[in-house]
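Take a look at this single chain in structure tokens; it is the form predicted on its own.
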Amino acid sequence: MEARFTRTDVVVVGGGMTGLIAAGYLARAGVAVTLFEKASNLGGRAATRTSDGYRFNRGIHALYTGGAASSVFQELGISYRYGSPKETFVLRQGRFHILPSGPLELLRSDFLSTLDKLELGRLFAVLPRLDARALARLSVQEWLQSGVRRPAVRQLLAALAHTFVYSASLDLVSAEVFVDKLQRSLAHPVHYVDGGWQTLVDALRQVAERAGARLASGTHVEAIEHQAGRVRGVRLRDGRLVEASAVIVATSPREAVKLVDDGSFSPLREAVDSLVPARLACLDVALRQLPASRYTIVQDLERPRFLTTQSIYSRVAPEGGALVYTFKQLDLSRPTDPRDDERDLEDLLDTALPGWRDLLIRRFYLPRIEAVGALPMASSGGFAGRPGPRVPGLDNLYLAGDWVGPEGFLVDASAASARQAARLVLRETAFSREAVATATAML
């Protein structure tokens, strides 16, 4: 570790997508920000492994537009080229069918009947102006049980929850995450990156680095310091203590609780062991080209689980490859058999993509990755139930992830949590006045 880490204004503990949008924010204000991240490269769970010219994410990857991410990417000047998926099949019976995600895909349906269609029509019209923070104490299963009547709109809204909240547990987690999901997808496209995520984290990086952040990959946070409730900086593993007038924690909760958890301090403990994460069974595999099959993105309406073949709409294969991407969303109460995740997930490819495992290049299964850090819970207030950016009783700490916050769900509650993060410690830190107005006017 070189010397000239022994004192920051602030430190960001975390080089995940939402560490590098906090010192991004940081940075641009004049702030000198030093960020330490413990892998030796950027990005966590956002990070793109390639393999014989395959980009694969970390399990499946979506951009849902129109929120909080979107926001912080045009305030931070991040662009980048993406494509949207067209048309999307439904599994039921073992037969495929057209989703029906508006007026046109509705009429088309053919697994619906005339009175499921009225009901799922007068949905549609009636979601926009659903208030969806209403609906933070109910269940998506209680929602579904009191406002769908048609046991098929009901099937197919359950399934479409699955996918959209990233858990297979309807009757645990909030109507609110549903909801507000919906209703966005249903304004607003979703992207498939091209180059896989890692283009959004490049991008971030550069953001940070040139507006003056200093970025060590490599470098393994110990502890947060704090004497007398406030925080003095951060102890690195070689014994080295970084001074700091504020520091930003942007890890897992688990991971913040051993940062700032010495056996003297357990409020952030105390918060962080009621949260649930989302934990995702994950089938991702490389082709050689893809099978003669129209069913290139898929829900199955009876099974939690749903496949989509991003190569279509994005570059992240060589030319004329394929890569699919497979998840089951699992359910908290009733424990599986990650061999068992893994051969249903087989089956789905088996059943849209005949004569896949004849052109099979590269697979990597994932039993049971971490996509989110905290579900939203009915019992906890939704959204609002999760853990605020300050950490009570220390002054000049703060938290960041999608775990944190009252706003957004994945990489949207991320850069929320980020930006408000760099928010508060602009306002509430003794920086010079000239970056507080910087700050002000950029935010």
Ligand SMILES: Cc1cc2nc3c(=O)[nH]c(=O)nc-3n(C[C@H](O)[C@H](O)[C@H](O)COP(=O)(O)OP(=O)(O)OC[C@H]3O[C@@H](n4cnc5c(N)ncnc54)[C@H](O)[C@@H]3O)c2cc1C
Second form
Amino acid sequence: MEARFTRTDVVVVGGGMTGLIAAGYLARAGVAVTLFEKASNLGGRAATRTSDGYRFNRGIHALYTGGAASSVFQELGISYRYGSPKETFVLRQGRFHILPSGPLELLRSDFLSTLDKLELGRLFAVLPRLDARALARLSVQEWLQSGVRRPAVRQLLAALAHTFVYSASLDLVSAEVFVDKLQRSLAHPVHYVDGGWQTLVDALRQVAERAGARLASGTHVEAIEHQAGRVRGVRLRDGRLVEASAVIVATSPREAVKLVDDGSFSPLREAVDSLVPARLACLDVALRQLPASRYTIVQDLERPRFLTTQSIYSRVAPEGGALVYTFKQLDLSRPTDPRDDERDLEDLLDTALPGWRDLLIRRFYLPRIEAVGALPMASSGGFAGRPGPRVPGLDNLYLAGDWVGPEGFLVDASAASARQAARLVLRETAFSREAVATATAML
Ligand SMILES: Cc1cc2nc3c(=O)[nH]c(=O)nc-3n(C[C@H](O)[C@H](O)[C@H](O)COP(=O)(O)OP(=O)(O)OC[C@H]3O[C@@H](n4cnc5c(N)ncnc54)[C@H](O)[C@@H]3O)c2cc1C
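Complement to the form predicted on its own: the form predicted together with this ligand:
Starting with the chain above, the whole complex follows.
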């Protein structure tokens, strides 16, 4: 008969990228770590589904390099193959133009006047020196209104901002997010990962398992067990108790609240209630072949829509086939009908890649997928306004995810907070003597 009670040094709840990174660091430090994932497969939002040989991420996914995720992958020895997108077009009044993403494209661009080009050129020059953190309490819209004079330049930057911050609510999202990401993307390439993000998930799983972590998928954690301000472990849905010296919760914010709150004690509820997730409408299509069109990466200037044909740059489709991602950034203050959003995205495909409907093999529409657990808002001070890794009133419980901690956006926030949570666990928990020695050496 299976034991009703087991023990491990550290439990990690959630087997997405965040949980896998935390488990990898802890296992490499010699700590006995057990990760529980409720789904049958690891990966969470970074999982890739294969259909007819096409590798579909769960909505558009690009790895922005030069941030915490890159440094974590390097530290954990994760390598992968990728391609980087090249020519991007902007769509304006039904016509396509080259997106000026550097001095050369700026000269070639035909939809900006000379004065527009001068202002954009000046902005490119000062951008690397801007202190993004100092803009945390300004919204993207306020920053654009105060810092950009020419309407065409403002329109271009606002369109890019929609795509970079994953939201059409530029009046609410902190300018820190946009400026930080703009700076990074001018200095570091974007990676489209061969095989989709599952490649990263599989590599992280291997690192953790090789170092001795136990990764249990198909295992739902029902609650965090705690008493007198200390966590004792977790209770699984099948009733088993797993005792641990520390627990890292690497789920969505709302799931974290459910796990910790027990009716009488709600340490997280207040912090999480104020978080607003970024939701997207994503239409992903597999095509037998790419229609004859140059416009394979398109940023719409007039509506918050973006399209990219990732299969041109990375191995995600069978020979000759094409995998195209489109997404619409939603506005928190102006709800839309998901069917209209889908039509908007089909319309973008019709405009950029005419004939795609006749070549369609498979399509996935994700009308309201949660892309980021918490949008960094100007009103809460940007990145620094997200909850920290500690849970008030519970000493040995830690949080990690793309809604936690003061560093980075998207998977950069996941990676930074996962590493930070692992470090705190190692620093603050009394493990066996050997584990402490290895952990101390690692810090
Ligand atoms: C459409 C879309 C586009 C995106 N684009 C990008 C991009 O371009 N660039 C980028 O950097 N990031 C992007 N992201 C974000 C990125 O996918 C995430 O930041 C990253 O995958 C890290 O996720 P996570 O591990 O924190 O959370 P998740 O992947 O959500 O993992 C949490 C896991 O916890 C599990 N879980 C929850 N509750 C329990 C429980 N009670 N017991 C056990 N397990 C539980 C869930 O099943 C899940 O697997 C995108 C996300 C989406 C959805």
